[in-house]
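Listed next as structure tokens is one chain, alone, in the form predicted alone.
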Amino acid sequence: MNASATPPLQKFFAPCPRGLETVLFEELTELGAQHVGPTDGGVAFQGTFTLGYRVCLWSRIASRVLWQLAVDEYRSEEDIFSLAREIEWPQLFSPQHTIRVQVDAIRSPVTSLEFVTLRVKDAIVDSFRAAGEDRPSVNTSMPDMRIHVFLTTHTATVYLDLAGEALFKRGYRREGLAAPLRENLAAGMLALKGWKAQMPLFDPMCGSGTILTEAAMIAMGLAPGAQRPFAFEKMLNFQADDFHAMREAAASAGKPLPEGLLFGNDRDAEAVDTTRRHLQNIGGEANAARVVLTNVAMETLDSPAPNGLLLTNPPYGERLDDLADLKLWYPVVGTWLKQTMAGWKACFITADRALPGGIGFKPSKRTPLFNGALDCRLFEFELYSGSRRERPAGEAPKINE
């Protein structure tokens, strides 16, 4: 192919949960992105337009894939209107598709983001009318096309969302219930801890199984977006053959889940049943059966393997009576970790800063993460059967060593 036939590079931005920018940078690089640049809350990158398809299909960490349509300096709302009006919207999607405009800003001088939103909608409608088309309708809950406008102090950028619904909505959670832990945050934590199915993984408070299901998809080589549609499939420039080839390649890349790799537990029997269904939804009954699931109090469990990664999302104690219960329960957890889980690395994501002191361990690492709007920490503890340092003969180990 000669240089003139090479598809031009497009500019994209992939937002992600705060704290996961570094691992998203690494993931996008592996997916073939160019000029990759992490920033607070996401990663900018470039590539051919179909790279946007690939990232939607394969990214475990991105929340969305935003395609940059226009960027320029502005001084007023009318400058933003003009920027949006210059975009040839009727060449991107049909007027039968519904739209939603979302405007976000950091230190912008505009007085009303709502007014900016209205002016961008006006610009889109004017573009369709000028082309002799009907005007698209607005749907704020389930739009076909999501237009994002991001304002800084001097610059406005207009994006079209290639994903549609957020990418953490994988398609395997069919009950319609929101999970307490977002799927891309679970996958991001696994990436932060370097888990690539090379060691056992144990979630002793698995809830609906988000961590285990994301881990199973990693171990089986399954594309996280394989079971869901994307907004770009409705766009007028959709390259169907290219995307269908990507889907077929993803479908053929899967492999069986190894035995003895994934272990889960929850004291709520319904939660365990939900976890099993999610595992079945991604890999079928045979693969789901290879995940060992139990339904007991965590502190009564034996270690499922000599070593591995324990990763879990414990209760946060948002109500006062819950906090009182947690203060009594944390020392029980600490004793169980010390007596049963020696040789493991234990990681807890929680909004409760008191967890390390409560369980009696000093974290070897603490990573700030956001679970939605909830400001959390991922605490990491190295669990040893004794102390890391030599002791005088006869000295007993302390639980917080």
Ligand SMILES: C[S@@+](CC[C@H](N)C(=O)[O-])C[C@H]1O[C@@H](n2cnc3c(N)ncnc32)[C@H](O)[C@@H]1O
Contents of the next structure:
Amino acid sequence: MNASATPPLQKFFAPCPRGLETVLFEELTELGAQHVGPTDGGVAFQGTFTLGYRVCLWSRIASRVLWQLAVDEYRSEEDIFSLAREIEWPQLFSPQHTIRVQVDAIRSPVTSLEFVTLRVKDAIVDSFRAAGEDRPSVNTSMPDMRIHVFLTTHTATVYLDLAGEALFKRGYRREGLAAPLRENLAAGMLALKGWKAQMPLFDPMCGSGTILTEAAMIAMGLAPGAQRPFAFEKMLNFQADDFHAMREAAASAGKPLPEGLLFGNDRDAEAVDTTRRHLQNIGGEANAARVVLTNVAMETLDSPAPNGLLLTNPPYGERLDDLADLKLWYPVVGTWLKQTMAGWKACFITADRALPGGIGFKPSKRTPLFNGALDCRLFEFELYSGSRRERPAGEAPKINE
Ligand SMILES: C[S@@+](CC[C@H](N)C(=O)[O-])C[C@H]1O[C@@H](n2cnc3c(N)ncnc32)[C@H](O)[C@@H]1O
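For comparison with the form predicted alone, would you give the structure of this protein in the form predicted in complex with this ligand?
Below: every chain and molecule of the assembly, starting with the one above.
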């Protein structure tokens, strides 16, 4: 291809749950992104449009893919209006598509973000009117096009969201139990722990099975976005042939789930049913049947394999009486880990900082992560097998014996 035929590079920003920027950086690099730069809460990158599509289809960790349309310094709301008014909106989408403008700011001098939202919407409407077209209407719950404006002290950036609905909405969750993890947080934790389907994974309190379902998709090589539509499919510059080829390649890349890899449990029978349905939704019945699911209290279970990764999201104890229950239950968890799970690495994501003290283990790592707005820690415990003498030389015992 000669240089003049090379498609131009576009600038993108992929937000993600805070704490996952480094693993998103690695994922985007693997997907072919260029000039990749992590910041707080997301990763900036460059690439062609086709790369933007690929990230929407294949990123397990990004929450969205925002395409940068304009950026400039500003002093007032009117500067932001002018910046948005310079964009040729009628070339991007048709007036039949509904819009939503969202403005986020860090240390911005503007007094009202609602007013900025209104002025950016006015700029879009003016742009359609000036082109002799109808005006698009606003839909705040299910818009076709999401326009994001990000303000810092001096700079305003206008983005159009390629994803549409957030990317953690994969399409497999068809009924909700209380308190599910965000899908991209579950996938991000697997990436943080380096899980690539090479060792057994066990979620003994699986709830609706988010961790197991994300793990099954990784093990089967399934694209997380294979079952959902994207906003870019409605954009006027949509390169349909490129995307259809990408979807077809993704559909034919899937492989069967290995036996003896994924193990789940929940004491709630409805949770186990939901987990099974989610696994069926992504991989069909035969693959879902290869995940061993049980329905008992975790502390009565035997270890499903000599070693592996235990990754789970225990109840948090949001109410005071729940907290009292947790205090009584944590030592039971500690005993079970010590007696049953030696040889495993155990990771718990929780908003309760008292978990390590409660179970009586010293974490080898604690990673701050956000589950939505909830400020959590991912605690990692190495459960060495055998006696203290078998631990690596110089390593302090991790279990308070
Ligand atoms: C916060 S939810 C897990 C949510 C899950 N990560 C998801 O994405 O849907 C905690 C789960 O732990 C289960 N649970 C609580 N105590 C348990 C125990 N002792 N044994 C097994 N499951 C338990 C609850 O039934 C609940 O489904």
